[in-house]
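This document starts with one chain, in the form predicted alone, laid out as structure tokens.
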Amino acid sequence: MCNISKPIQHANVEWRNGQPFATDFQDVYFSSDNGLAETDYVFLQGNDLLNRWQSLTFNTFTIFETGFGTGLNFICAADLWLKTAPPAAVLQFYSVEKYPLTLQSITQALQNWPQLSTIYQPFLYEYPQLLQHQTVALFNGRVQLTLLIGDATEQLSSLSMNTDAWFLDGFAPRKNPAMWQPALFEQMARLSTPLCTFATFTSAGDVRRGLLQAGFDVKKQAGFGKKREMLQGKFVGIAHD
């Protein structure tokens, strides 16, 4: 029987002061204060990636992100990896996105940061292939990017892998409640290594409680920009009586 893939439903994007805005979710893709600094603070520092990669003792490191968006988190992670990780090690970056941006939109978004052009230009060249074939290798194989298109929980439930760090992104829980569900946190726990960490821009109570219930140690930290607090932590497993 022929397996016909579903056509991709791209995101509906408005442009406000040169920055993308998701029409369907009525939310921004990244902080209007400084998207680059937000990614660094929330996801790179939130998962302590600089220190972990400088002292890496194994050959692969796996990040899983919910909400690929403009690809900014991936671009920043790849940039830090290439600068700090051992040359023989491979970053496996997985991301799930229900409504991927078109090539035109993602190109326009990333052009906000010309200082990262050496990272995002090779990515943009491969982006059409990524949408069709899910996985591409970049930077002489030092980075492997997999983009899964569809519902986050459904995509995670079909995988078997070991995740070292979670970028829990996506639109705000009140704007995108379908994603931020206990079932998602349970799948995160199933796929986490014993030393796995997570970080997210939100401090929503339902998210905090859901992560705790799934077996994560959760701490509140000062948020980025206008956000008062964010969450970060690590997987500790679920206590049994």
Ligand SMILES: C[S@@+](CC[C@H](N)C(=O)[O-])C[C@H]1O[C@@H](n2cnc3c(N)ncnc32)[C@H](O)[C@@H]1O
Contents of the next structure:
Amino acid sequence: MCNISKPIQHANVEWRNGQPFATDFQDVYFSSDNGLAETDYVFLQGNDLLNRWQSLTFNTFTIFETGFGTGLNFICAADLWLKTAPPAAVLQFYSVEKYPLTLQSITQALQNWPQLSTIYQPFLYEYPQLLQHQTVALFNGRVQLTLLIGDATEQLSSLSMNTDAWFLDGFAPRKNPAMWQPALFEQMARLSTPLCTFATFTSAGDVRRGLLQAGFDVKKQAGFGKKREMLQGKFVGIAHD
Ligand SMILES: C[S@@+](CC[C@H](N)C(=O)[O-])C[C@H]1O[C@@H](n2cnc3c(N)ncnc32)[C@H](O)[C@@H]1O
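What would the structure be for the form predicted together with this ligand, given that what you showed me was the form predicted alone?
The next block holds the full complex; its first chain is the one shown before.
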């Protein structure tokens, strides 16, 4: 499978205290307080992954992320998977990214987390390949990573697959409203398994209403760091008001 129909448009990034900042969106890639703790709290705990993976009865588990960015969410998910999931099971991690970081930028960003170097080094080695060929297998095949380059809704619309958990990232909705549209939530519903969950750092009203409308049960919970609230929930398949 080949990923490149048009040239890749890389992200424009500046560095603030060693952390990447997206100049086109005027937003951070992760919390400046503690990106690692944020990923753990919002996306891993928000989707109850530890419990689900410790008691996994399937051979595969599929995560879909909107906004690959620095790959931090992927690295943390892969780390938890390798520590908790049955050795014969495979994590299929799909992520869509409209403006991928260059190899140099993603390397610089991930070097903020030396405690995860055994996970991110094999990933960085494969990153140029990933940008060209879409899918790479890592950690003796226990993790399969697919990076779809393009707009989230457009890419989801062309897929047919089952997703067990969604990581809804993609910059704050008020800074990137184009991504957080009803069409995205409708595609999520189409690709969700009956037990599928989602989690996102935002609690924006439009996002909450869009997810409800598409058939997700949506709960507000305490947000990470300075954020008051975030959203998490599951697919129930019945649209709510
Ligand atoms: C907050 S960052 C994601 C951080 C990332 N999950 C991580 O672990 O580092 C948001 C990402 O969404 C991407 N993005 C913005 N709009 C998008 C769209 N319409 N489709 C796909 N990706 C988009 C940005 O380029 C950026 O990389």
